[in-house]
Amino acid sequence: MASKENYRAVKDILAKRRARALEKAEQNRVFFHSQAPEAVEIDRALSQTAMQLFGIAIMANSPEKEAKLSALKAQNLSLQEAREELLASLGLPKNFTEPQYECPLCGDSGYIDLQMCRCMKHLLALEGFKTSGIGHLIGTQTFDNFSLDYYKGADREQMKRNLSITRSFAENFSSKSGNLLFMGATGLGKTHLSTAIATVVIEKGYDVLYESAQNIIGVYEHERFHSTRGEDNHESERYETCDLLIIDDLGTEFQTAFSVSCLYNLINTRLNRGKSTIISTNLTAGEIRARYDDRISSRLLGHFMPLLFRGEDVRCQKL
């Protein structure tokens, strides 16, 4: 599910929201007391009755307990009415001194009876968009605005199939969703459908990371050759552990023994852990076999569902 970093970021957001609401409520209470000094004694009495009500509530059931509860409830109600009248006399709302949380359902805590509140789910999705690597594309490239009008004949049928498969992949995403290999020239919709998948999967609460093959290799190189001792390698670790990794432009990375080793270890690790991966490349199956050794090519062509992207460059057609 969502990464630890995203959880921490969202919890920090909620904590700050809650603190702001509590601080504002306290400021309002101080202002109210300054304008209506008699409210100070009313609030003190309300606090005392609340403590007394709790003490009586844990007593054994008896006629005396019921009588005391009834009397205290009546007293509490009278105090609240007096307080509300003071607020009204100053033109202030009844809830003026109460915290006004952005989410009234959970009080900006993120949870309702140990269940994650929808506000926290929404924040996790937003944070997921930011850290996915395609935050600037989220919302602009969706399944609904993927147009088949730019494809003709057999190419259109192929792309219609691709659209159906990728939509189903996203909508039914789970830990057993498998892997996809997008193969085709530039400008045929690989990035569009990758973004559409990422949008849906992130909204379902999963941790998604989108990065180019070259940048991934760069991160591994930095951590291997340039990191200082003791430095946390969270970025490369996330490539191996996120629920869905989307690797763009495989085949454009500068090829070295180190880069090939990194790719193999990353792909193999994710396969062994049952983590889904989508790889996008301009290479054909033959070119994949020619560029990479059997360890990589056999995994790409044997453990990934290949989707062929065909047609004329959509970007050029739009221009």
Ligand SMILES: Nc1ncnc2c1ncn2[C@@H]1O[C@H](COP(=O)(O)OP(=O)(O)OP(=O)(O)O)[C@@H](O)[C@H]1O
Given for the second form:
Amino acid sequence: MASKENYRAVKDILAKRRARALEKAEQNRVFFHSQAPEAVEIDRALSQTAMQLFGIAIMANSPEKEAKLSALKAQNLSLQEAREELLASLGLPKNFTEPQYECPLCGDSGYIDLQMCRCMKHLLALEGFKTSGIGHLIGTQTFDNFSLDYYKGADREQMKRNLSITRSFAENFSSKSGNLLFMGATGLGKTHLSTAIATVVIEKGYDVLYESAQNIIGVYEHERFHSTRGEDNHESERYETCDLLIIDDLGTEFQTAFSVSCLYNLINTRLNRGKSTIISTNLTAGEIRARYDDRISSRLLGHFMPLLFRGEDVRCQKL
Ligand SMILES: Nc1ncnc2c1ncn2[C@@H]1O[C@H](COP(=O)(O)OP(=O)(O)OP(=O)(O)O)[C@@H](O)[C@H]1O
Ligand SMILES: [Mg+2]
Ligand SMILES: [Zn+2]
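Show the form predicted together with the ligand, please, because up to now only the form predicted alone has appeared in this conversation.
Starting with the chain above, the whole complex follows.
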């Protein structure tokens, strides 16, 4: 589920919304009292009846309790009515002094009972897009605007299958979704379908991270060789723990013993934890074997479902 940082960011947004609503309500109350001094007394009486109601509600049941309760309720009602009349005489709405939450369902708390409110889910998704690494592509590369018209003959059949597999991978995403390996030449839609998957999976509330192999290694390098002691390694930690990691352009990274061991550790850690990974590459199976040692290539070729992308460069066709 959504990362700790994203939760924190969303909780912060909600707390600010709540504080803003309460502050505005308080300002309105002060304004109301300044315009209608009688309201001060009414509000004092209302808060007293509320306290008395509470006191009676916890008494044992008896006819006397019933009588007191209905008397107080009547008093409360007439105070409310007097208050509403005052508001109306000033041309103010009934709920003028009540907090106006952006989400009336949860009062900007993010939860309804113990259930996460849909406003919070939405905020988490937005935060997820922002921190996913493909925020700028979201909405531009979707399943719906992925066209099979760019592919001919057998290529099109293959791409139709890829589209249907990736769509169902995204729609049915769970902690048991497994791994995909997108293989094919440049411009054939690997990144496009990765973005489409990421969008759907983020909307479901999962933590998704998209990064090129080169950048992932850069982050590990930075943490290993340049970070000061005590600095926490959040970024690489999220590579290892997010629900879905999309590693783009495997094979374009500058290869060193360090880069190979990083990739091995990352892929292996995620496999051991049962976390889904999608890898895109221009390399063929033979080239993967030639470029990486057995520990990596056997994992890629054994634990990832290969999807072959074929056809003529769509990037060129679109120009
Ligand atoms: N089937 C498609 N329908 C619509 N647009 C597409 C399709 N395939 C690719 N595109 C568009 O063409 C461009 C290149 O596609 P994409 O980036 O997905 O290629 P790629 O396979 O990731 O290439 P590379 O290996 O160079 O990274 C993008 O703008 C993408 O939106
Ligand atoms: Mg790409
Ligand atoms: Zn809400």
